[in-house]
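In the block that follows, a single chain appears as structure tokens, in the form predicted alone.
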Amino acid sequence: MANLARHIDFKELGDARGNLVVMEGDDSIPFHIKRIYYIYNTEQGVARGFHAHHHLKQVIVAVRGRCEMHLDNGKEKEIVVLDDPCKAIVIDTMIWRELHHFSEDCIILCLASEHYDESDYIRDYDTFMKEVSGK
């Protein structure tokens, strides 16, 4: 298995009146927050993504049901399946990502360690694969 991903378990705490989970920059989340944002209602059979970044990092979970993180640093490729509230994968920059096989009532939470910036994103798989492989 491929590791593209550095996974992170959250401590659930929580009594009777329900569970909390807690993220914090600079300390559980390796970077500080300068953005957030979620998906959610992904019609079945659509995928989102289909792109890298230079310079951003991401933290992602599943804060209610499933999908399917498929990663690609140009050499590996690998698939996460994000299912768990308490459990989060963090994605190093240069890593191509692809979310698939959402289900019905999935919320995706994305914390980003910078705002949000067109010329950082790389769209195009075989742009991304020439510069991954220094070409």
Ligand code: T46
Second form
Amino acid sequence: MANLARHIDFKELGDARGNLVVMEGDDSIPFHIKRIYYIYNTEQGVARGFHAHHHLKQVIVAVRGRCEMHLDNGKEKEIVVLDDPCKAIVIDTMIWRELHHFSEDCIILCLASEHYDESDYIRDYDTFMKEVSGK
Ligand code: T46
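Next up, the form predicted in complex with the ligand, please; the one we just looked at was the form predicted alone.
Below, the chain from earlier opens the complete complex, with every other chain and molecule after it.
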């Protein structure tokens, strides 16, 4: 089986009032967090992503609902289901990612190692394949 994403299990600090999960930069998150964004209200049937990053690393977690993350390093492919607010994945550099099958209530939280930089994106799959295979 491919292992394109590292998995992080967060401790759920729940009590009688409800649940609480902590993510700390340079600790349970394996980099200094420079940016946080979240994706929600994704229309049914819509897929997102379809790119890779040269330098960006991200931790991604479905804090509500469910979606599928399709990962590809140019040699192997893997599908990871995100459906647990206590379980995140770390996506390294040069991994093609697509997000599919969002549930209506899905909220995806993304912690990023870099500020937003469009020039870090590889949005064309053929270009990604050439770069990742060193051609
Ligand atoms: C990723 C997946 C999981 C910004 O201006 N700043 C930002 O920090 C981000 C993330 C996006 N944008 C702009 C760029 C586009 O005009 O917001 C628009 C939507 O972004 P994009 O089409 O890249 O969204 P997704 O959901 O396809 O991809 C995003 C992240 O860009 C990407 O790094 O891994 O979520």
